[in-house]
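This document opens with one chain alone, in structure tokens, the form predicted alone.
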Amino acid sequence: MLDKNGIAKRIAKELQDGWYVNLGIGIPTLIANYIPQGISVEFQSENGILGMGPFPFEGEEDADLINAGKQTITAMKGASIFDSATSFAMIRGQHINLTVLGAMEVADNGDIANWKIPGRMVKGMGGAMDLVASAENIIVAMMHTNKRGQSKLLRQCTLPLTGTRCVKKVVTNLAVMDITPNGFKLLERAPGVSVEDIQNATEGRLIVEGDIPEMEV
């Protein structure tokens, strides 16, 4: 199966030349380290940067240059810094071609829960609800199961929803799946992972058609 960097590498293959891409907190931030050769992509972080680069090397961090998750980042040549109002105008105005988010749960109809676990303190929902309400192309990067081995790909989310019927594709440590009206459609399986492994780890409806290829990362 994949680790977090493997998930990021696989999602990076979805990027297209000229796209503006918002990277959410967690696994999505790693995607900036794996831009395919030959394409130009502008990464946006909702706290106010367009032209976000890969993570800095140790000793080269700038504490004033951070992403939405408060991790230190780099800025590409020509990057711009702006306020949150401008950042969310980009998001709400649908100027972002792709949004990549982490999630605690995803339902097989495209619902996503990624902002709150009841009983735990949170600072707020952040920009997640704006992103899922405005974006037309959302990929979720997540682990397939939680620490107790329970599926996070469900028939129906149990946690408070961030958005409904908005996720288009899910990439986990086990598989790549499209969201369809009939459930999760299995497209690729992670190296060393069988279709049966994925079926056993998926609580939601899973569509398996023909031979499922092993993903290349």
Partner chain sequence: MNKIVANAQAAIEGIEDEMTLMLGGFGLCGIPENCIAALVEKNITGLTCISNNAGVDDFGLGLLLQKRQIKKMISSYVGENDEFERQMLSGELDVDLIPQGSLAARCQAGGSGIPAFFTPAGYGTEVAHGKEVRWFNGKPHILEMALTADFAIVKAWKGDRFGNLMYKGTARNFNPLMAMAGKITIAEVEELVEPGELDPNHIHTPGIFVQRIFQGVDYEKRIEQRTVRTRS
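Just so it is clear, the structure is predicted and the values come from calculations on it, not from any experiment. Residue numbers count along the first chain shown, from 1. Definition used throughout: the rigid core is the maximal C-alpha set that superposes within 1.5 Å between two forms. First, how it differs from the form predicted in complex with the partner chain.
After superposing the rigid core, the Cα of residue 97 is displaced by less than 2 Å between these two forms. Comparing the forms between these two forms on their rigid core, the Cα displacement of residue 61 reaches 2 Å or more.
Between-form comparison between these two forms treats the chain as two rigid units and finds the smaller unit turned 15° relative to the larger, from C-alpha superpositions.
Mind sharing the form predicted in complex with the partner chain? What's above is the form predicted alone.
No partner chains or extra molecules come along with it, only the chain itself.
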């Protein structure tokens, strides 16, 4: 089974040289720590920066340089700054190669719910709806089950949707799956996790074809 860093590490292997990547808050943010050797990617933050760098050294924080999580950041060489309309032009116009975000629920048709729990305080969707409605390549990074042990990979989302038929791949603590017309197609098992474990933790349709390799992280 993977921990959060393991999930991030596995997703980092999907990165390709020259890609522009938008990482959501939570597990996705950790991916920046695991960029494969020899690969150069640029991170976009939807408040308006491309070429986001690591956190600043202590004492070098700049209130005028933050990411979409409102964290102080730095700008890499070759970074650019722009207004929020231009930022979402990049997103909506499909100029971003990969979007990784967390989710509360993912359905086996690619629907995603990650912004609202009825009856609880609703903080808003931020840029998530723009991201999922537009991105051609969306990976969801999340735990396979919620805190009550219930599957987050469903036949149909129960929470209000963030977007429809948009998720392409899901990487959890248990597995890597593609979303296909017939449901979650199991690609890899996490170390020490059996196909049966994954089947038990997946409520949506899970397609298991042939031998499922254990992932290399």
